[in-house]
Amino acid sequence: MPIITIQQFPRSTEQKRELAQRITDALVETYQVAPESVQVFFQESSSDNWAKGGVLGVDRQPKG
């Protein structure tokens, strides 16, 4: 039973729905498993719960 965990910033339900289907399709084709055996978990973090280089995402300046 493949279990996939995705850590990301919040995305729309439609985006997660599409990604879950594409991941499931890839595992079904590659691993020859039943679609019902594939599980996808989305763990979403806001920018105040993530840091890069010691700087919280909420404090990062956009590039531009």
The other form holds:
6 protein chains.
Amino acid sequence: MPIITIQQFPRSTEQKRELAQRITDALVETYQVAPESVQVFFQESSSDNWAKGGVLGVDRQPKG
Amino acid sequence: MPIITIQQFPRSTEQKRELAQRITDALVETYQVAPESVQVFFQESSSDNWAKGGVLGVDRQPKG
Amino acid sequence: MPIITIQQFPRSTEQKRELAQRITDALVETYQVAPESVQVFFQESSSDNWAKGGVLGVDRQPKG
Amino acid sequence: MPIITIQQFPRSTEQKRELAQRITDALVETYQVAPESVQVFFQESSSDNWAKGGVLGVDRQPKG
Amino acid sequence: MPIITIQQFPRSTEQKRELAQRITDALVETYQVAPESVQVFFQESSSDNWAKGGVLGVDRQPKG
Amino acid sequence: MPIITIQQFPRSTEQKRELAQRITDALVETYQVAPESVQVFFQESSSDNWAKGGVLGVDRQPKG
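Please give the other form, namely the form predicted together with a further copy of the same chain, since only the form predicted on its own has been shown so far.
Up next: the whole complex, starting with the chain shown before.
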């Protein structure tokens, strides 16, 4: 606690590495918690497992 | 918002395409929201990542 | 299974009653599952527990 | 998409306002997405709805 | 990690205290992890925020 | 209902089989619910989809 879950399209390890650090810093500074108390999970969805406006990502162009 | 998450066994893209459209229509009509505000996520679990009655899906027959 | 979770602003019981029925019908017809296998959860967020574009719902106008 | 969910103890609106902005900025800069595509949900748990090491928050001291 | 989330009807603190301990013990023994690495979250739904078979809990009798 | 979700590193089917049984037993005995009402989902994260203290699992040693 706190636990952060990010639902997103697949991203590179480098991008996730940077984002995990920035989000953890934001939590540590805003909530005054220890860094080790912060856990971040990435849940990556492929474009046939997400829809917006009733249309699957695989059918949208450009992908939103 | 609203965000809909569906935990399910793997399904075909065609089934997910139809379901995403129907669920979005239901939300738009019931809640009077714009279609583009509705996002649907499918989280597919394999049969060794789900259990009912204490028994993994992979061990149940027929799969429930 | 399947389990549907809907993250939304608070709604009336009447609206949730109608939506739960419509979503369940959509799942039963699209996936050919038994109605009793379908469970729907509503997770209602107040406008200070949701943000879009970095702005809390309580600070947006109109509320999106 | 992306959708961020933060499981945490209750916090003030001011803290959530600041955190939502910082997390959104981090996503926009790291992933090159539009700010309006980022939604943040706060799920606040009271200390009798969370346990660590098998002990409820309400029974831990100091609360971790 | 591991993080356990339990979606349920409201229960007494005493029941949650016992369950959190038992689930943590099960994880520690089965996965050989440290107790302090296990966190449990209870998400309690009222009977108008859950439906089975398309029927809200508040409309079912007996409540399932 | 109840629905249990376990976020974890990948584990063997044998470990998940044992854990699903033990967690279901704990729920049945503590909450006095029918075994068939209990569903367990395993969500397995690879070490580049989880971070603690701002550091991805893939970058931590030993993996925590």
